[in-house]
Structures are given as structure tokens and as C-alpha cells.
Amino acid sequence: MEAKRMAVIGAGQMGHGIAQVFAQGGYRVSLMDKYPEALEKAKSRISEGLARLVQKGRVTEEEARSCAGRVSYTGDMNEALQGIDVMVEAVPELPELKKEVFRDADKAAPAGAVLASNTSNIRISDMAEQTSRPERVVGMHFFNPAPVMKLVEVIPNPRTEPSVVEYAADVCRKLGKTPVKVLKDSPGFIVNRINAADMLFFSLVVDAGVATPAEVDAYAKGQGMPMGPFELLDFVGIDVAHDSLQYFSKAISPEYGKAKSIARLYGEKRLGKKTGGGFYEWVEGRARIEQAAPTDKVTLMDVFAIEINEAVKLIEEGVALPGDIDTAVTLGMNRPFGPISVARSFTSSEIASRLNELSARFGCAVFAPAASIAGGKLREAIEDRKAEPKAEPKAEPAAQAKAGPVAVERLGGGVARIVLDRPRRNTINAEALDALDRAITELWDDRETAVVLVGGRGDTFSAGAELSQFFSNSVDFMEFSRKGQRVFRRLSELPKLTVAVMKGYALGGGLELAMSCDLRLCADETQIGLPEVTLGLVPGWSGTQRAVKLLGAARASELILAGRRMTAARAYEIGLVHAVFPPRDIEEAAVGYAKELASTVAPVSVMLAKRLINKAAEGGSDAGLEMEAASLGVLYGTEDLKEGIAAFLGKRAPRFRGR
């Protein structure tokens, strides 16, 4: 059944953010709270959020006042609830308020509907419990601001029909969110029951007197983060934090009762933001955070190896699996990495003894090791796994094998298509790379392939390498670079005729795939360039090796050293790109010109013309690319890279120091 009528219940700051989100998905939705001015200050939120959404250019104002025309107000349960298919709970973190909606919910929502809450720490089961229609009940935690963030985590409750949840999970994807499903009805689920975590550890840090928040919260921005942990909680409400803590407290152990600091804010009603102060004090929407140095007392191996710890509880508990968690804290987060892909870079060791000093220091079990870092089995905790048997395989056409993020598809006539398949813009990361590598071996030996094109899947080619990837060390950074080398390497004597497909962005790290390849094709509006000296970074798959190889040493410092983009026009004047064409018509003329080529060229002809054209043009190369590994290392430990990497991923303007 195709969900079509929505109830939302509670019109706060979560209710009416997913009330939004449902009428902007093209669902009706009801509102609902009992407060009169609390429905008037929605309806005056959800306007002023639209309103935005025209201002920025991403609805039109007739859009806009026909969404704002799909939601109702009332004060009514009944009403908001009649012909409804999905109702979903968002009123405060108070337990048994939420049991009493649940209980209403129940008497007055169609029989068929699915009764979901957003609770973001209450089990489910206790709602569930409240209903005669368990099997129908789910949790469908949305995260704040609701119509900006892009997670939901779905949870079932022990009777919760498996049909119930994918149902959820499918009104999340409409939606235009990522929905996690959780795998079993636990507090706090996957990215709560991990800040929780945090939260504890920070507010003990304060407790204990070894840093102020000021202190802490420099050291937290001073690494790229936009709010220390301390602006965060009084931004959210130290209220929530409370509530979270306290229900912990009771549901997982005792240990998460201990959070003093909090525990005053809260008795003095000092709530942070919505209060004009709680751990700072509050002036126009902005904390008044005093200067301080940076703490050198609290360290980001400390919050790694709680998150870590906290991660492999839940994986140990059946809550969640490896990649779900890393999901759920990147998108739930708003991290540019989770605790599982972090956890890749440590041993056992290394997490237990730092855990084990925390859990000493601050007199806290909640830090002591999980019982599989404990006994050195860290990495096969974390290796991914699927949460149930896999289902007989579908057959699929030949023309198409995906692997991964790199998926390989061929064309017939004689040609084979490499294509990079991930979000945000079809970045590149280590496991990308092993895909592509992959993808390389099995067209090697193809006889029936004489022409392989590379492209990315959608609208762009690859933005470049991802820039939010965890790496423990400068060596490991290095080690990065060498395999981005050898991968595109591997691709540059692939004994094919190689022909790259550029569309919308090229950058970085994607241009040096495209430039790793024989041919290069372009659509007329792509984005081209080597923006690293911007970030703090060199070229490091090659790219300063090809482009001076390709383009000569002037046009190649054009490319590197200004770090600006260039239109495919003066990349096809220069000679980077060999043919232009309108973005519709790409594709289309991509297959036809490589098939055109397979039906003309000699598959051994190429292949050894590949070989004298790639030894020609290498001269000294291999001492090249080790330099340009070797100066990535070094940027690695330079404050100007963590400042590189922080603009961008804020969105600002980098401020280089030059150390």
C-alpha cells in the first residue's frame, strides 16, 4: 500500500521540521498539538522554511505555496488522525507522555496504519506495548533540522512486521532521506547510544577540572570541527542532553547518571540557547564563548576510542551492522567519517589501553573495553557483514556486473564501460580505488573488449578524492597516494583503448582518472581542475607527472598551481580533452564514437601502440610520482591542510598560515 495521508503529533521543533518534510515529499499531512500557539509558531516556521528553500533557488514560489497548502493544523487527535496512513509521533522525550499518544493513536488511526515514533532514545517496545496493533508500530527517528538532514534510522520493535519496517524505509527514500535500519529495539539505537557516549565524557572532562569548555570546544574547532561539543549541547538544549542521560541512566547503566555539569544546568532551568544560556551565555542566536587556548588535555584518539567502543557494543549486541553505524554517524552526525572506518586504522591494543586509562581516569565503566577489543578481536568485530542470508541472486542481464562502487558494463560492438557509482558526486575513496582495480583486472584479458569507456554514474564524472576519510598517520597518507598511483597506472596500460567520459565536475582526484585514460571526452559545461594547492594538498595520483606529460610544463602550471577551474572549451584548446559536446548528447556519442573506434582499430595494434606511447612519455617518472607521495606525507602533518580540509567541508574561505 503506497502511503498517500500523514499525521504528525507534537508541532515542535522536530514535529513540525517532519511535517514539512512530508508535504514537501507531495504527502498531505496533518499537525498536531494541543497548544494553539505551539500550531501557530509551526505553521510560522514551516512558511519561513519555505520561504528559504525560494530565496536559495531550490523550489519556486508556486511550489512552495502548494506544499505549504498540503498541511492541516489542528488540535484534535481524531481529526488528525482520520484516513491517515503513517502517523509519527514527535512530542518530548518524556516516557510516559509518549505512551499516553501511543494509547490515543491506537483508538482513533485507521486499523491499517503504521504508528511510528521519533523518539530518539526511548525504545520502542515501550510504546508498541501501549497498542493492540504491535506488529504495526516502528520508530522513525528523523534528525534536527528535519528538512536538512538526510538520516533516518528505522526501528523495529520485537513484533514489528518486517513488511512494516521496509514499508518505513521506503516513505524515508520518497522522502529524499537515507534510511538505516536498525536491527534490534535498543536505547538510543545507533547514533544517540554513541553521543551519549560523548556526552558523558565531556561533561566528566569539565567535572573533573581538566578544561573548561572554552578549552575544550578550542581544541574541538581548532580540528575542523564547526561547534565544540560544549556550543553543541547548549545549542540542542541542555535539556535534551539531560533527558537522554537520565534515560540512560536507567536503561543501560547507572554510569551515564554521573554527568554533574549537565545536571546543574539543567536544575538551574540554564537550557542553553533557548534559554539565553546554559554552558555560555546566549545573545542573538550566537554563544558568547570566551578565549581560550586550546586544551591539550582531551585528544581526538580519546573520542575515536569512545565512539569505537560504543560502535562495537552495538555490533556485539545485534543492534546494528559495521556500515549501517558508519552511515548513521556520518549522515546523523554530520562527520565527514564513522567510528568503524576509523577503527581500521588501530588495533585492538591501541583502542583497549586508551579505553582502559579513560574508564581509570574518570572512575566511568562506560569507557571500559568492549568485550571484543578486550580481547584483541577489534577487526573481526568490525568486518561487514549482512544482516541475514543472502537471497538467491537475480539473474542479470550480461551487459551489466556491478562490483561495489565501480560497476562494469558492456556495450556490445566491442566495448566495455567502467563506471564510478557513489554519492557525493562520485568521489573516490580506498574502496573505490580496490574497485576500480578490480574492474581493470577483469577487462584485461577480455577479447570480446577493445574500447573501454570511463565515466561516473549520473550527472558527474568523479568531484576527486574524498576528502573525509580517516587516515591515523602521514604514512598512511602517503600509502593512500601510492595506491590511487598504481590503480590509475594499472588503468593507463590497460590493453584497451581507454576513452574518458567527463561530465559536470573533473576535479582533483577525478582528473587524474580521466587523464590516466587515452582519449578524453567532454561535456561542454564540465567544471575542470586540480584544486589541491587550494586545500592544502598537491595532485597525488599523478596528476603532476600527466599534466606535464600531457600538456607541457606552462600549461600544466596553469592547471596545478592555480588551482582554478576551466571550462571544457579552454580544456579542449590546450589539448586535455580531444571532443566537446552539449551534456544531453554525451553519453549517446560516447558509445557511438568508442564504437566506431572498436570496428576500426586492431585490438594488438592498440595495445602495443599503448605500450611505445606510454614509454616515451614517462622519462623519469617513477622518481616523480615517489616525490609527489612523499610531499603529500609531509602536507599530512601542516596546519594548513586542517584548515584546507575544515574550509571546505564548512563551506568557507581557507585561511593559510603557511605552517
Ligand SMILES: NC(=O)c1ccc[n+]([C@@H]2O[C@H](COP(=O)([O-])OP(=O)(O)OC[C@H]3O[C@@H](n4cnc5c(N)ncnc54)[C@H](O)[C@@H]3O)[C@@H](O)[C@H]2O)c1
Given for the second form:
Amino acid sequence: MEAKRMAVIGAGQMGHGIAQVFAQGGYRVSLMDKYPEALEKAKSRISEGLARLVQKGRVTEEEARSCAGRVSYTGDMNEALQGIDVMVEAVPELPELKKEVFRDADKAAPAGAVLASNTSNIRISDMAEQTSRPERVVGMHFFNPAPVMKLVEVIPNPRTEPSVVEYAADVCRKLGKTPVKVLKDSPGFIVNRINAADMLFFSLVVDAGVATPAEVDAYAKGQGMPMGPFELLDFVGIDVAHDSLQYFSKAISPEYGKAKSIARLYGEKRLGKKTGGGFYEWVEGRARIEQAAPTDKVTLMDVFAIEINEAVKLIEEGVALPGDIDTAVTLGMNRPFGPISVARSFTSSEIASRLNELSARFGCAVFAPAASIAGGKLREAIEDRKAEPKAEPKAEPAAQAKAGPVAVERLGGGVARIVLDRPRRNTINAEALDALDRAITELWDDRETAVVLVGGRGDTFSAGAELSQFFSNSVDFMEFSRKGQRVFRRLSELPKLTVAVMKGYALGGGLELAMSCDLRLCADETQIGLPEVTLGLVPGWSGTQRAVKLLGAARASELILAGRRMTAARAYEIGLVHAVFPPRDIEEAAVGYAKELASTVAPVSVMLAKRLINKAAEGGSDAGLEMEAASLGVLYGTEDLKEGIAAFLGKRAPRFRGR
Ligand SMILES: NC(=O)c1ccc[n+]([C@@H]2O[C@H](COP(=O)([O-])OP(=O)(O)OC[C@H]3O[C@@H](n4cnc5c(N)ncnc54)[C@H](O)[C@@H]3O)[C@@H](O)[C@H]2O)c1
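Starting from the form predicted alone shown above, please give the structure in the form predicted in complex with this ligand.
After this comes the whole thing, all chains and molecules, with the earlier chain placed first.
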């Protein structure tokens, strides 16, 4: 059944945002609040939100008007729930209040409607049990601000029908959100469970006099974080942190009740930004943070260990799968990487000893290592696996089901195609490099194939290396460069004619991939470039060496040193690409071109001629590659790299300091 009508109960910070998201998704939505002034405020917030979108050119005025017209406002629950398909409750985080809302909603909503809660922490079963339809009750946990944040955690209660979970996830996808299915109804679900341990830790650091909030925040900012943890606590609200920790202290362990600084501020009604003071004083919307030297008593490693520990507990308890935890943390906490990706760089004993030290130092069992970590089985615990069939009864739609990050397709007529198929504009990570390497091996001795097209799924080639991967030290970072170099060199040596099909973005590692092919076809409007120097990096997958060989030092400098994007026309002019096509024609043109080549060139001649060309282009290249990788090793430790990546992820201009 296709959802058409929605209701949101509670028109506050979250409720108005969720209603706006529904309206933008084309649904009719009634927004209900007990207080008329809350409805008034929600109405103006929604129209301000839509006006901002118009200003940014994201929607037209006409679209904004019709979007606003899809929201109706009411103070009456019966009216709000008439004829709806889905309700999302977003009243304050008070268990008794939420239960009452669910009792009323159950009476007022059509029998088939799905009743969802946007609770941050409370078990969904608490609400479901109040209704006559627990099988149609789920959690749909949006993040703040709802119109911006992509993540929605979808949570079943033990009696939820699997098809209802799928239905809710589907609604999220239609809203352009990324649903992460939580497998078990557990307090705080994924993101807030991990976040609660962080909050507890930072409070204990201050409680024990280990460091001041300003010292901790100075350290965090030095690590490239846009906001320190205490500034963030004030920003989100001390009451929100306090309520969560109190709930956890009852629902999971009394140890969560040990955060004294947070409890004290809460008792003093110093709730952070909203009351003008919390850990800091807030003036004109900004925290007044005194100058402080970054602490050396708290390290990122402490936070990593705590988050990895919580992630492993979630896996052990069957709350979530490793891959989903990373998706939820990156999207929900605005992080460049999640705890699972970080955990891959450490051993069980490294994490266990750090956790043992923290739990002893702060006398807090929340930090004691999870069973798998204590038992030396961290690696096994975080291994990615699929959900149990019973937890995932319905197959994902075909578009979601992916064979892997790189596909090999046989197109007939002596042509094969290697297709990069990755999220975020086909960005390339270590897994994609491995898959590309396998694809090269698969085609190496394939006598049926003479020409190999190399392209990207969808409307883009590749926007480059994934910048959200975690590397624990400069050696790993350097090895990641060498790995890319190795795979791209194998591609350049593949005894077939290789043709890159560039479209959308061919940036950084994406352009290095294209440059590792023999020929390059390009769609008009493709954004081409090696922007590494604007991020505090250098091209690391042989781009520095290949660009010079292909274009000469002067033109390579235009690409590498200026770091600017280049048009397809300019790339054609300097000989970087061999032909330019309109975007809608490129795929067909490329296949036609490849088939024609496959029928006209002699495979063995191509194989040998290619080796000769490669030979001719050689000269000091190994030393250059070694230096390229070593440069990345050096850059790993620079502040400019952290700043470059933080600015990129935060969508702001970097402030490089030359160190
Ligand atoms: N604010 C966040 O960052 C955030 C993020 C994710 C989830 N949440 C969760 O979303 C829920 C709402 O949080 P919020 O920040 O929007 O709170 P809020 O205080 O801004 O809004 C709550 C609204 O509910 C209304 N309300 C109170 N009782 C009601 C009733 N009986 N019937 C109808 N309306 C009623 C209030 O008038 C208010 O407008 C909470 O469960 C919270 O934990 C909050």
C-alpha cells in the first residue's frame, strides 16, 4: 500500500522539520500540537525553511508554495489522524506522555495505519504495548535538523511485522533519506547509545578534574573537529544529555548516572545555548570559550576505544550489523568515519588495554571491554555480515541489491566493461581497489575480450578517493597510496585496449583511474581535475607521474599545482581526453567506439604496442612513485591535511597554515 497521508504529533524542533520533509516528499501531512502557539511557530519555521531552499535555488517558488500547501495544522488529534497512513509522534521525551499519545492515536487512527515514534532513546515496545496494534508500531528516528540530516533509524519492537519495518524504510527512501534498520528494540538504538558513552566520558573527565571543558575542546578542534564536545553538549542542550543519561541509567546500567557535571548544570537550569549558559556562557548565539592549551590527558584514542566498545556491544546484543553502525554514525554524528572502520586498524588487545585503563581511571563499568574485545575477538565481531534472513524477510529492491563495488559486464563483440559502483559518486576505497584488481585479473586472460571500457555506474565516473576512510598512522596511509598505484599500474598493463568513459565527475583518484587507461572519452560538462593540493594532499595513485608523462610537465602543473577543475573542452585541447560527447550520448558512443575498435585492431598487436608505449613513457618512474607515496606519508602528519579534510567534509573554505 502506497503511503499518501501523514500526521506528525508535536510541532516542536523535530515535529515541524519532519512535517516539512514529508511535504517536500509530496505527502499531505497534518501537524498536530496541543499548544496553538507551537503550531504558529511551526508554520513560520516551515515557511522560513522553504524560503531558504528557494534562496539556494533548490526548489522553485511555485514548488515551495505547493509544498507549504500540503501541510495542515490542527490542535485536534482525531482530525490529525483521519485517513492517515503513517503517524510520527514527536512530543517531548517523556515516557508517560508518549504512552498517552499512543493510546489516543490508536483510537483515532485508521486500523491499518502505522504508528511511529521519533523518540531518541525510549524503547519502542513501551509505546507499542499501549496500542491494540503493536505489529504496526515502529521507531522512525529522524535526526536534527530533520530536513538536512539524511539518517533515519528504523526500529521494530519485538512484535512489529517485518513488512511494516520495510514499509517505514521505504517511506524514508522516498523522502531521500537513508534508513538504517535497527534489528532490536534497545535503548538509544545505534547513534544515541554510542553518543551516551561519549557524553558520560567527557563529563567524567571534567568531574575528575582531569581537564577543563576549554582544554578538551581545544584538543578536539586541533584534531579537525568543527566543534569541541562541550561546546556541542551546550549546543544540543544539557537537558537532552541529562535526560538521555538518566534513561540509560535506568534502562541499561546505573553507571550512566555518574555524570556529575551534566547533572549539576541540569539542576542549576544551565541548559546550554538555549538558556545562555551551560559549560560556557553563550552570547549572541556563540559560546564564549576561554583560551586554553589543548589537553594532553585526553586523546582521540580514548574516544575511539569507547565508541568501538559500544559498537561491539551493539553487535553482540544483536542490535545492529557492523556496516549499519558505521552508516548510522557517519550520517547521524556527521563523522568522516564510523567506529567499525576505525576498529579495523587496531588489535583487540590495544583496544582492551585502553578500555581497562579508562574504566579503572574513572571507576566506570560502561568503559569495561565488551566480551569480544576482552576475549581477543574484535576482528571476528566487526566482520561484515548480512542480516539473518528472519530479520530481513523481504528482499531489498533490485536497485539496492549490489553485487559489489566493481562489476564486470560482457557486452559482446569483443568488448567488456568494468563498472565502478560505489556510494557518494563512485568514490574509491580500499575495498573498491581490491575489487578492481579482481576485475583486472578476470579480464587478463580472457580471449573473448579485446577492448575494455572503464566507467562508473549512474551519471558519474568517479569523484576520487573516499576521504572518510580512517588510517591510524602514516605508514598505513602511505600503503593505501601504494595499493592504488599497484592496482592502477596493473590496469595500465592489462593486455587489452582500455577506454575510460568519463562523465559527471572525474576528480582526484577518479582522474588517476582514467589516466591509467589507454584512451579517454569524455562527456561534455564533466568536472575534471586533481584537487588534492586544495585538501592538503598530493595525488597518490600515480597521478603525478602519469600526468607528466601524458601531458608534459607544464600542462601537468596546470592540473596538479593549481588544483582547479578543468572543462572537457580544455581537457580535449591539452590532449588529456580523446573525444567529447554530449552527456546523454556518451555511453552509447563509447560502446559503439569500443566495438568498432575490437573489430579492427589485432589483439596481439595491441598488447605488444601497449607495452612499447608504456616502455617509451618510462624513465625514473619508480623513483617518482616511491616519492609520491612517501609524500603522502609526510602529509599524513600535517595540520593542513586535517584542516583540508575537515573543511571539505564541513563544506567550508580551508584555512591552511603551512604545517
Ligand atoms: N531535538 C533533537 O535534537 C532531537 C533529535 C531526534 C529526536 N528527538 C526526539 O524528538 C522528540 C521531540 O523532540 P523536540 O526536540 O522536537 O521537542 P520540542 O520540545 O521542541 O517539541 C515537542 C512538541 O510537542 C508538543 N507537545 C507536548 N505535549 C503534547 C501532546 N500531548 N500532544 C501534542 N503535542 C504535544 C509541544 O508543544 C512541542 O511543540 C523527542 O522524543 C526527542 O527525544 C529530538
